[in-house]
Structure formats: C-alpha cells, structure tokens
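One chain follows as structure tokens, the form predicted alone.
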Amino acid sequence: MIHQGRKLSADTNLDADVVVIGTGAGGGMAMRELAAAGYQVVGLEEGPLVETSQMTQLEDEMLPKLYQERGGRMNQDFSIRVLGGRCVGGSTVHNINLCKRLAPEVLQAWERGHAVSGLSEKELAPFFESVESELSVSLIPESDRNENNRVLERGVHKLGWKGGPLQHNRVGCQKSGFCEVGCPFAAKQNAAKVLVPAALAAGATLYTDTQALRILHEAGRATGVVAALLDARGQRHHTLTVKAKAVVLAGSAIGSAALAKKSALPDPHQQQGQRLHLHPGAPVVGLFEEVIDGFRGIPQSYECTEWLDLSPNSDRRVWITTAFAHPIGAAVTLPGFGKTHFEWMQRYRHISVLTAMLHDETSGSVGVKSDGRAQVEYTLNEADRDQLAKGLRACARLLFAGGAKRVLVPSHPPVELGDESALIGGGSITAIPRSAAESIGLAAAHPMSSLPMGDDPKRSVVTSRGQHHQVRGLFVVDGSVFPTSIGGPPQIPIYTLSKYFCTHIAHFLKS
C-alpha cells in the first residue's frame, strides 16, 4: 500500500477516483475519511515515512527529516523561520499537540466579514467532537505540568491575568520533552499514526518521496497532478502520473499555494497566494536561582490569554504560552558572542521561556522562486509590531512574577532587565522599545490564508465547501482556506474542516 519514491525505477501511470497531496492534518483526514467511503485513493506526499524507530530525539538528525527545507525556510528578509512538515503526517509528527477550536469570535468575523456560509459554531460542533473522539483529546492535568509551565502558571495567577491549562492529543507519553523532533514513543494520535494507516487499511494508495508538480486541469475541472519521484538525496528521477476525478489539495498554506501558483490555476481576481498569515513569535527568556529543567516534560500545557481577544479590530491580538529549546535551538536563540554566549548557555538549566504569538493582521503572500521553491514574502505591519512589542513586555512581566531574577529580550541589541520594577506603568516603554520587536528572531508554526475560502470568488479561491471557485473538482483542505489568522494552534481546527468538506467531495464524486 506505501510506495516510496526513492526505491521506484519507472514512469508511473495511474488512475483513481481522488488524488491527495499531502498526508497532514487536512491530508490524512481526507485519505481517511474518502478510503472509508470506499472510495479509490492516492495520496501524495513530498517527504519520506519516518517510523518510530528513525525518531532519535538528536535535532541534527531529526529536522532535515521531518521539516521544510531542512527546517531552514525563511520569509524574504530571513527575520522569520517559517517551520512545516515534510513527511508522512505532515506538521502533526513535530508539533506540540495543543488542540483548540476555533473560536466563536472568529467563525462569527468570517460569516460577516468574508462571506463563509455553513460553519457556525453549532454546524460544526459535531465534527469537532468526532475529531476530538478520534484524536483522543484531552485536558492535560496539573500534575503533568513541567517546571516551565508551572512559571507561567504562577505568573498569571500572580498577576491575576486570564489564564489556563490547555489539551493535547497524546496517549501514552512518556514526557520525554522532544515532541518538535517526533516521538519515539508513539505517543502522538496525530495524522500519521491515526489516520493515514486508517485509510490504507480502507485500500488508499500512498506514495512518499513524491513532489506534486502541477495539478492537472481542463476546461474549468481538475483532472489529476503530474509528480516528481525523489531519491534519497532529493532529487528527481522519474515522473508519477495520476488522472484522477477529484484532487485534494493539502500541502499547508506554504505548499498549497505555491502549487497553485505552478499549475497556473485560473485566478481572475488575483487572491491566491495572497493574505497569508504566520502567527509569529517571539521568546522572552528568565533566568532564576532554581533548576528548570525547561527541556523535560510536556510542552506548553498553560496558557495566559489575558491579552488576546479575538473580536475584530481588537487592540490585544498577542496570545501567550511556554516555549523551550534543545541545546542547538537554545544557542542559536541566544544573543551574544563568545563569553557572554557562554555564560548564557551554562545556565541553561535555569532558564524559562515565554513566547509571544501574534494574532496577526499583516498580510503576507506566497509566490514561487526561480528554483521552484517557494518564496515567502511577509513583513509585519506596524499594529503588529506593536502589539508584539506588548506581547514581550508582557512576558518579561509574567516571568519576574513567577520568581525569575533576570528576564532576557533576545533582540539585536538584546534586552536585560535586572528586576520588574522598569515594567511597570510607563517605564515599559524604555524597558522594553518597540525597536526590539522589530529586530528580535521570529518563529511562525502556523502558515494559513493563502487560499482563503468564501462565497464571494472577488475576495476568495473556495468556496466554503472547499472546493476552487474557477476548478471543479479541485478541493483545499489544509490552513490555506482560513480567511484570517485564528490565534491559536490550528491542528484541531484543519482535521475538523477537513472532515467537514469530505462531505462534501464525497457528494462531488456522486454527481
């Protein structure tokens, strides 16, 4: 049932009802869900099947083999890491697991403001349930939470800010704290433990090491993808045909739209590729006279959403929660050269990070490189760098009330405050300038919006079915369809929507 590229010696031809690309969150649940239906299936996927015994928990070894471009995409003035997966279960195989749903607030703002019919929250609220079921969702418990989380926790209660535990999708973890680099221990019930096998059990056809080249189309439909066979270095040896009644699109907003852009698929009022969105972040770093250890344990189980309203035109956009890294991650983080790199680096077992994720209004947009590769232009606008700029004064508040005894803004120049006494009142200001929001690192996790849906085809490329306002029979089914930023993780909402248009591609392939 799995084919790997790298391994097949031929041109390929092949027929099916659906062709899927991509085997994430939206991917696999299509595969899944399309297969059960009894529905002929392939599924594509770029990357190569990476088992539980290949997970070695070394970041070295583990970031070329689950990320985009070896982990290193960047947008176009390399100020933001733009992370996404590639392999078998997508981005679900280094994530952190948080599970939300998508706000009220934010199904209300895209009825009104963007034309998307049939997704309220009443209509959607049983496919969130039989995903959440299915994934085994659950409330992690206070005593699962790690040191790190326990500062945050402390730190919102403290400041009697808003705030609480989150869910994850994990089943037997052994707390080993390398989740973002796969879990040996199989603990993960993301995409490609749950579903992907799931679907090749229903007889779904997978092939790895293949690079969706262009998706076929022909007066006004879709008709299959023409792809790239890669071997172990990469590189493209054979061609991998396949005709197909419906295409599913699945390749994250990154993959999704540059694949769009490459088959030259009508767009007649030029939105795709277009208001992609990031959810940047930013780390705070406090030092404290005890051992954190903020490298064990689960990740980002507590959140503080004090500062984060999802109404339109809201001024606290900024959404707050740990962060960690491995040693590699954490020197790389880290400010400074030599002897004062060094210092920061001996004291790594007493460092806690925060993390300020912008619930972002900036629009960005995907095109595609001479190369092939995909280009990402996104530069944040200047509400957002305000509002960054209070999401790390607010960290740096957090993490002095929950007993650091020096909080580290890990801008260029960084930023060392000594005590909290510069974060009060108007102080903040100069404690922390908005000049370090512009200049620190940022890390984006969540790509979305780059093919947003609605029913107006003027201001969107779906339709809130899924399903491309000038292709028939082509479908999106990742984060790309999001008209706006959702802030918050976004796996739990790509499954459910995913779910949710397979009913929908189902009644398509009836027709």
The other form holds:
Amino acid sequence: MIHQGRKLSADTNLDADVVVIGTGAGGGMAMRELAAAGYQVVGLEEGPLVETSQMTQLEDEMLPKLYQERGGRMNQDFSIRVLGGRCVGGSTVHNINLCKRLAPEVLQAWERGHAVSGLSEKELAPFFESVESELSVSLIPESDRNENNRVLERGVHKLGWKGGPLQHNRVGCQKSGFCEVGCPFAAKQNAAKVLVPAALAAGATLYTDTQALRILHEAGRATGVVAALLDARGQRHHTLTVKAKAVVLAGSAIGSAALAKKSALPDPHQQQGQRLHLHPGAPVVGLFEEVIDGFRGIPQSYECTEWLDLSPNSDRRVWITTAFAHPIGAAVTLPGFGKTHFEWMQRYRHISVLTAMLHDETSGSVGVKSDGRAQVEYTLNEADRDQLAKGLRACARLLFAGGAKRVLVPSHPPVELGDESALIGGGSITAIPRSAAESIGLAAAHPMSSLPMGDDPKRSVVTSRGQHHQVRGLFVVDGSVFPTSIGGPPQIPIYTLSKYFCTHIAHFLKS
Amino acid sequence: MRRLRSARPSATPLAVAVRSRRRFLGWLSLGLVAGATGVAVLRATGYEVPADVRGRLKVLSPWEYVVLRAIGDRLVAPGEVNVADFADSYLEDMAASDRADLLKMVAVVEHGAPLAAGYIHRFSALSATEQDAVLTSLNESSLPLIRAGFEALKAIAFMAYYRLPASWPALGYPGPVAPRSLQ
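Could you drop in the structure for the form predicted together with its partner chain? We only have the form predicted alone so far.
Below is the entire complex, every chain and molecule, led by the chain shown above.
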C-alpha cells in the first residue's frame, strides 16, 4: 500500500520489523527482499511517486519532480552540479541505465586496503547474476547505437584505443533519448518498476513525500525513524514515527550521510561523511558537418577505457563515454550568452558530446546546512585535476578522430580547436591547458563512500555486512558503503550489495 | 553612458589569491561587492513595473523583476521571453537560502558589476551594448564565485527560453516523443 505524505492529515505512529529510508537501487531492493522474506516493511521516500504517465519529457517539468533540489544541488563553491534522485525509484528513474559489475581490481583493493571481507568476485557473483537476470541486463545492440556513440566508436577505432559497447537494463526501449528525465514508455527495468511494486505486492507499506528527519537509537541499538510528512511544495506538515527492529538506510551517499549526522549517531573515529567520492565529469563538444542528433536514441551505448585502469594508485583514472542533453541542458553547457551562445545552439543537431568522468581519489565530505539540507564539500585535488586535463585532451582527440571539424572545451575561458595537430605530442599541453581543468564546470551523479564499510571500526562506518559499527540494527545499503570510488556506473553494484546485505539483515531480524 | 575604464578586469593579485583559496575569498569577494552596493540596493526606487505585474509577483521585488527582465533580454533572444516572469515562479519553490544567494547576484549585476566594469549607472539603465559589456565582464571574471553566480543567472534565463517549443525550430530540435496523451 502507498500513502502519499501530502495527502495525510495527522501525525502517525507505526510499528514494523524494518523501516527502509529511500527507494532507489539500494532501498528498493531492500524493501523487496525483506518484504518477500515475510517481514513487515515500511518504506520512506522523500520524493513523490511519479508514474510513467506523468513523464512528459520536458526538462523544466521533470527536473523538479525527479531530482534532489530540483536538479540544482551544487557543492560548496558551485563548481560541481551534484545530481541525485528524489522520487520513488530514486536515481534509477533518471539514470542512463548503464550496467557494470564491480571490477575485480576494485574488490581486491577493498579487501587488501580497507579490511573488507566476504566480498570477493566469486562470493558476489551469484548476487550479480541474480540482479542482472531480474533487471534484464543485456548488451546494447550495435543497431541501437546512435550517431553520437558512433562518433566515439569511430574515434576509438581510429586511434587504436580500448573501448567497446555497454550493457543496459532496458526492455522495449523506444530510443526516444529522454532517459535523464524519466521514461514514459516504462522501458527502464529499475527500482520503481521492478522492485517497489514487488515489495508492495509482498505486503510492504510505502510512504512517499516523507522525509526522514532522524534515526532513533538507544544504547547502541536502532529503534526507528522520525520523518516529516511533506506537502506538495515540500513543506513539513505532520510527523510520521516508525518504531522498528531494524533500520535500513538508503538515501544515497549524500542523503544517508547527512541523516547520520542529523541523527547524532555515535562516530568515535569521525568517519561519517568524510570520504565522499563523486565521479565528477566534464564535457567536450565536437562540431560536425553531418547531422548527429545526439538527443535521439540510447544516450550512452559505447565507452572508451583507454585511460581507465582501476588498479590502486593507477595514473589512468578517466572513463570516457558520450553525453548529450536536451535544449536546456545543452544551453547551460555551452559557453557565453546572447548571440555567441545562440550560434552554438543553432549547431545543436551537428554537435557530439563526450564526457571525461574521473575515478576520483579526492575525498570530499557531507555535512548539514542550517536549513537541514545536505552540504556537499568537495574540491578536486591536484592529482585529479591532472587526470581531468588528460581526459579533456583524450576526448578532444577522440572527437577529431571521429570526424569533428572543431572541438570546444566549455571551460573559462572556453578552448576552441580547429584541428587536432595541436593535440598530438608536445603540443597537447598548450592546446588544452591544465587551467581548463581548473575552470570547467563539472557534473557528478555517482556519490559514494560517505559511510564506508570495512571490518576495522577505526577506518569505516559499517561492517562488511552493512551494519553500523556503533549502532546495532542499523544497516546502510547504498553507495555510501563503497570504500573507494568504483570507476563505473554504480547502480548494479548498489542493487547487488543491497541484496547481499539483506541476507544479513534477515539473519539479524531472526536473531 | 560614460565609460570609465575597460570592462574586462585584468588578473589582479587578489584574483590569483582567490584561485588558490577559492572558497573563503570567493565568499568574501561576493560579500564585499554586495556590501558595497548595499546602499544602492536599499534605494530600490525608480523601477517602473505595471500595477498588474506588481500585484502578482510572488517572490521578486519590483526592482528585482526589472533587473532580471533586463538581464534575460541580453542572455537570450531579446523580447522573445520574459525571464523575470519565469524566475518569479521558478524561484518560489527554491530553497530560501539558494533564492537569497541568487537574488544577491541580481544585486551584484545591477549595482556592483557596472561599477567594476567602468560604468557609473546601474545595469538596468545602461544601453544594450553596455549591458553586454557588463555581462561579459561577469562571464569572464577571474573570481570563480562571481562566474558561478552568473552561470546561475544564465541557467534561469536559458530554462525560461529553451523550455518554450517556439525556441526549438531554430535548433532543429523536434521536441518530445512521449505518447501523444502527454503532449
């Protein structure tokens, strides 16, 4: 059963076996797994339920409905736009559906460097297989590759770099290209479509428009959650209190860490919210004579991994794939204003966009603003700036190799290149100066590592089974638990870790 | 209008320092600019807004409405969209502290930026060419926070304009392909 917080008119008190905060990949999976196991589950979602019939494909309508802070959340100095979901299904409603497992190198690094146990490639394999089957993960067929992705593919082949097709979790995709503002065709096999309905069918109760205010805990034991029922404009009007034997936190690496702080959870080693990674990325634009129409088709179906080595201490930490946006997003990305800007917009059908995303080493933090919202503090360190500069140059080379006549780096000031000669060899430094990597606007959609896991309570917040070191019965099942950046799309790892952690949550509830 | 000096401030020692200590000095610089113009902001007179518009404003004051409309006319196609009308609705649901920051930037554009660019009159009283020079100085500012504030204003203007189907033909953008029932 679903209750919309905006329609309730009284304070409410509930008892349950488990209360789940968040309904994205981690929370949706936890709701379904635990409800299917027979437990009384109450789910809390800060955002609304947005049906596919409400997905209008209009940016100005959908961004406020689907994203945290209406799509405008920024870090402390406004240099990074930090995107996250705020609706039933969380970020899985507006992500680009890319599916990758956690790389073996990353899992080994967690085991050796972060005291993570029980999460080897072999141990996680059956969980990954189950998730991939349930979410219909498949290779994106070559026939579904749009021209923007063919540009990347041509560039990879011409340069002899590493790259290949990507996997996704879509069924019945109409190739409309509007994935980032929600799919009106229900093609995304995501938490909102696959998991939350299954949880409800198994007896779970979901409260939407319901914002968790604090986790209740006594004597080192989680006892429930106090939440605000929100009206249609996000204002608190009544309170919901859920008493439960276990609390499952899945509000994303930003929301979960902020809630941990607001709840004053014991944190003797000051680890909470302190190791935030974001996978920040920046775009590079190529101008082509031919029509690209990157706004149509599956937005991302090909990758370049030439500059990505997920081994610890690697000096190749850039993942390159395509990026494209609809008119408002494109307008915000392109430089300048007025006539100059409009001239670029008139080339909209002829531009291809690649993005250099960092497998970041930078550690940011999550705090709480005076108005209760999460504060994201994150400033790229020098090593990551170097990586970003390499990534921008690599994107430019790929675009030229893919046939671009001009390349634009939308930094301050913008860098515009008429040919690739200046990029090759020693010229690369002057063609796209490092300062471009210091001034370019970044976007990040993969917050991680704010409540990292590990078996050493001095260096981690939760155990390798997802349970808080200091608060029994409190489990974290989202990207917060990754001890490091993972260097790839996080949805499948989050679904999978949540499913794995649920075996331990069920064990806890039994005991 | 009389122009006092170049619209493009050169890199100063302060600017270099800000780049290395971006956050603290960035906020400080914005505070100084806003503070220096505070008296002028308080003198929010001389802004003509029709009574019907004044009566329906939800979050903008009349002077903010006038300035945002003037800014919007230079950022996107002049006269094709009233950015101030859109902003008045859009800002209503924005977090109060974010809205306050954005409106501080409007004050900077109206009072601080023209002075810094060499003009003695407020932004809304400048010619279109002069307004473009002021906006260019913000767009190319060496102060990251000023640039960020300007980017926020651009985002509002671009959203106001490119949400309109009338703006799409110039781009060759055909628009949504959602089921007909949604369009």
